[in-house]
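One chain comes next, on its own, written as structure tokens: the form predicted on its own.
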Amino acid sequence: MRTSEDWHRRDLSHFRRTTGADLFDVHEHFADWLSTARPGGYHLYEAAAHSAPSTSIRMSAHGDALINLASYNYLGLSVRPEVRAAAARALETYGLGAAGSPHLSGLLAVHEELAEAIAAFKAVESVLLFPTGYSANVGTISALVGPGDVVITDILAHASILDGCAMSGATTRLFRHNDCESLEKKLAGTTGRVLVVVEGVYSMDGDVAPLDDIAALCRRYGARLMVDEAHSAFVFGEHGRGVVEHFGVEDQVDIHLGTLSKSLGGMGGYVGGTRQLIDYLRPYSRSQVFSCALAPAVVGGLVEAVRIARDEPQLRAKLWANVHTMREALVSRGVDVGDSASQVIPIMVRDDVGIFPITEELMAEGVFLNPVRYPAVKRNQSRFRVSVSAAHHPDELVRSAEIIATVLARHGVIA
């Protein structure tokens, strides 16, 4: 009889397809596995919070607040009073939802205000909004390329990029992570129309794409370049315009894509570029055309969040000071943080089963972190992912690093 100790012998890959006579046969096998996986700690993938994603968070209705190192709220904007007030005003004016596609009845004046604000911030001619960052990648890529075209992307590209490639019908080729020599080999061996897609900051490793070299290669081989700045827009660069500004290649990037759920603290995605590009994408991006427009309360809050990000550059300065504090506190205690050069700091555990009890102990000690394992990362590359915020107090970060190092040492992850 299977016990709760046996669940780790399988993972999600074992239940993706079924060979049974009935399409639903696999559900029973998955339910059987899940019944033992949950007692083993697998439920931590979906731990429900009972408070806002601020620098402290409650994971139970009556429990103590934990130091929150798991939220994407990089600038702390989702809980700013001004943002909440702007969301409330939009809710009062427009109601709960847009109640329609942006191409029919769902386009509201506040949507246009947000698109114009992001375009001005990113210094592009025009911006198209999407309901999620995922749909922004899927809709943009599948609208721009098709059968006969080629998309070349990093092997660690986000699932939304890979899904957009698959949906487009274009040939997809992968190059080694952040390896320009590998990218050049792919470009040199490709003919026809080519789109190169990379991320500014990679969400599981926190490392930065060498955009200056990538942009130069795209120009040399006549490829178009798309950069997903989900984790870098509003954070990197002198004015917060992202890694494209950090490397000085804004005018060499054809498609600027990002999310509204991270540094701005809301939800949604956007793509920016020339007015001709956006006018073309507007009717052909199916994930935007056939989705309800973003909820007006969220959009109203985002308009204010963009204003704060523009007018308070000290937020970015505070964030980078906190990043330095956290990274130094972890490294000095022997914690492996990989090659992170951003506010996303991985804590490498490399134990796909042992990471769950470590998570429980961290929570018991007062730190909230998510266990990240396959399929989000490769097998035996499990990790925690620290998300540093401008709103964190340095003392919180140092205290968290002490707790993390103590717990990891207790489990033999560090000496």
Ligand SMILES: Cc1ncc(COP(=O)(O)O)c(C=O)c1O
Second form
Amino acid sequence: MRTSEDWHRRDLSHFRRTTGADLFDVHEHFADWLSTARPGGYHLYEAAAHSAPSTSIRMSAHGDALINLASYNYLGLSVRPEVRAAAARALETYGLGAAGSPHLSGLLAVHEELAEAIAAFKAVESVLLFPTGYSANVGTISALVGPGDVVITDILAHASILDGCAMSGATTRLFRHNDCESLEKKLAGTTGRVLVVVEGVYSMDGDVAPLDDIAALCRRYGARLMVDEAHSAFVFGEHGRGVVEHFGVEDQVDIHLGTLSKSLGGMGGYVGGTRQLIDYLRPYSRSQVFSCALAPAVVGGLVEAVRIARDEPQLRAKLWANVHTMREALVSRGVDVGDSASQVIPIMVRDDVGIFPITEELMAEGVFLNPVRYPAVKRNQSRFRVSVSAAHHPDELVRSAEIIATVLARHGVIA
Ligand SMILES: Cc1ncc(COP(=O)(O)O)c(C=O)c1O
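Write the structure block of the form predicted together with the named molecule for the protein whose form predicted on its own appears above.
Below, the chain from earlier opens the complete complex, with every other chain and molecule after it.
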């Protein structure tokens, strides 16, 4: 006899690749499980906010605003008045949607303006825009490699990288996270054409790839190198050009990929590189050719967001000061923040069921964080993932660190 407590014996992985006679048989089992999993904690996912994802956020229509540590708005740009005004101007000029693929009727002058602004910012010859960062990875990888080729990527690579590898039909090999010895073994044991794909900053741990060593290995073994800077472009490096700038390896990286949804606060993805590379990708990256071009209002806002990221280096200085404040506030209270070296700071809980009541208590005490658990991370590696923003006030960060430490201690996660 199952009880309502049994939901946590199963997770999302149990409802894939089922064997029922009808394809839809599994839906009933899933609905049954969800009916107990939701009250058990899953209601915390896909909870709609009632305000902008700024440094504070309202999770109900009339409730108090919570300190928001969960949104990717690393430079606070999504709510900047200049960005909103630029988005409104583009909406007025172009209307709501682009109404076509960028390959056909959907390309607008404002898309070209944005691609040029990003290319100038990243100091690459040319840039191609995608509807999302996810589709940038899928479209780029599947355009560049195919059956008979090999992609070597980090075992913690983002789902969009893995999905791009799967779609390409190339052989995919995984190396141990950020481990150059493991990467070298894979490179040494591979013949033929090889693409290595890594991230600048890893999204669940906030740690940084050793790009100088990775780039050197790729050169030694004649492999092409692609870096996904979803979490590091516009924030890392003196000029914000990312982890490639931080390590001084910009011209040793063949493919510079990123998203417009995190540091720039909009949506969309981009890939940058030589003009020849981008001209080749333009007709062959199917996720871009066979999708509507980005909405003009978002693109107009993003042009302004790139300008601000370029003209206000003090935003990056503020971000790193805030990261230091938050890390110190957490570590000095005994909170385990893993190997983070960025604005993404994991708070290790390691309790896949206990993380739900902890999340609810944090919200009751004024802090908004999302529980991250399997399958986003390994089992028993559950965590919160703090996203520090330049827009946070240091007092908000210290206050939320106090609340986090108090709640974690109450649940025995820290002493
Ligand atoms: C490393 C990495 N690449 C790509 C993406 C996808 O970006 P987007 O959300 O803009 O589709 C993410 C999003 O979390 C990411 O972390």
